[in-house]
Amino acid sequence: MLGEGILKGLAETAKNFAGSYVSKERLTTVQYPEERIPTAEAARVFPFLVYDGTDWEAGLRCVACQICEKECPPKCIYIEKSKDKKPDYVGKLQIFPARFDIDVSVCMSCQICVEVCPFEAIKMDTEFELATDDRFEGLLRHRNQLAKSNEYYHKIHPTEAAEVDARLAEEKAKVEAKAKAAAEAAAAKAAAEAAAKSAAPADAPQATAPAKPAEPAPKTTGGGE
């Protein structure tokens, strides 16, 4: 039937209007900012620096590969690297940026720089009150104000941090056990060398230097008269 598609929505916006002065389930606005609807754990913003621990500045799992900063659409990210490392969380020696701000002027949350990254390090964040009156320095967000705790990540996105983790603990314990089998070898390799050592003297005989030819005799010649 014509307009029936239109008959169907009046009908489900007035049912709503309707059950909304008896029901809370059928409100749909709220009375913010005093009142909040709860954050969809898939919602996306601005993107933010996962760090493990409790130092920030020690913990952060960014390396500064740079590579978020190539593929952002809109370039509103700038990295610089630092001059000397810091362990990451499987122990190697790695770079770690010494300046890393993000636009957020210029973000349009398309979540790039999260699915390049080879270090779990940047993520989505939910936070949108961004607002400020400073529409220059105020929308650039440093490496302080991008970094949040992993326990921050796991609050706004249970499940997925919860994936992370246990893929980043098992490269963790896939390269512990790569680095124990190596060094076992090695022991194992310097141990057999030494008893092989220790062993020479006693079943080999010594070598001893040729005897030396004897020098023939000077010759002598004798006149008769």
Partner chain sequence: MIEKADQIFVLLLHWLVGFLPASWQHVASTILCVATIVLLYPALFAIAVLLERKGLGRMQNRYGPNRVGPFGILQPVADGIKSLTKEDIVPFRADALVHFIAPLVLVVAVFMGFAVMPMGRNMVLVDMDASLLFFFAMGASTELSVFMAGWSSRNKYSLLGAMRAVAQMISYEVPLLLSSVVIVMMTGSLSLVKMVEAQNQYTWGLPHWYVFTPWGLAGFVMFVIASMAETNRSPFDLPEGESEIVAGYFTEYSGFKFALFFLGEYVGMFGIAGLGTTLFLGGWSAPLAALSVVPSWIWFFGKVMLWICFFIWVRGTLPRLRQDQLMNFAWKFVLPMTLVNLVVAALWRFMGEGLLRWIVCTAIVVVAYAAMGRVEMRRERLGPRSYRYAE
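Now the other one: the form predicted in complex with the partner chain, given that the block above is the form predicted on its own.
Next comes a single chain, given without company.
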């Protein structure tokens, strides 16, 4: 009969109405300032600059290469290079940003700056409460506001930060190995020069070393398939 569906619908809404007072699970609303949902690990809102160590000015990874500034689609980054240089994480002397500003109101959270940065210096933050009552200065973030420690980066994006750290460590190790090799080479050179004066016995153990791991290789190939 006409009206049955209406009664069913009324019953349904009445159930919802009463149920929302009884069971909290029905209410999906999060009471925002008091309650918060933890942000997802992959969340990205606004870029920040990573620094190593405790002193943000000394540990800033950014070398003011300005790639991000050029790649930024809405052009919200402004960088001024420094006149002097400071050592970076591997100890090499690099220039650093004397000024690094990002405009909150222009940034579109695209993460392109992060992707193009060769130094792992700029990353995306999960902090989203960027609102301010000062629409001129408050919306322009300077480098002291942008600089955040590597520990913070680990806290907000643990997986990504671990990868980044591993990569940096690898690079650092490579550089160190290179330096070591160079030092060794220099040492060897010095030694060779020294040996050249006398006899040279160092060649014999180097020639035998590659022959040893080649022996068990044919045995394992059959079992693997």
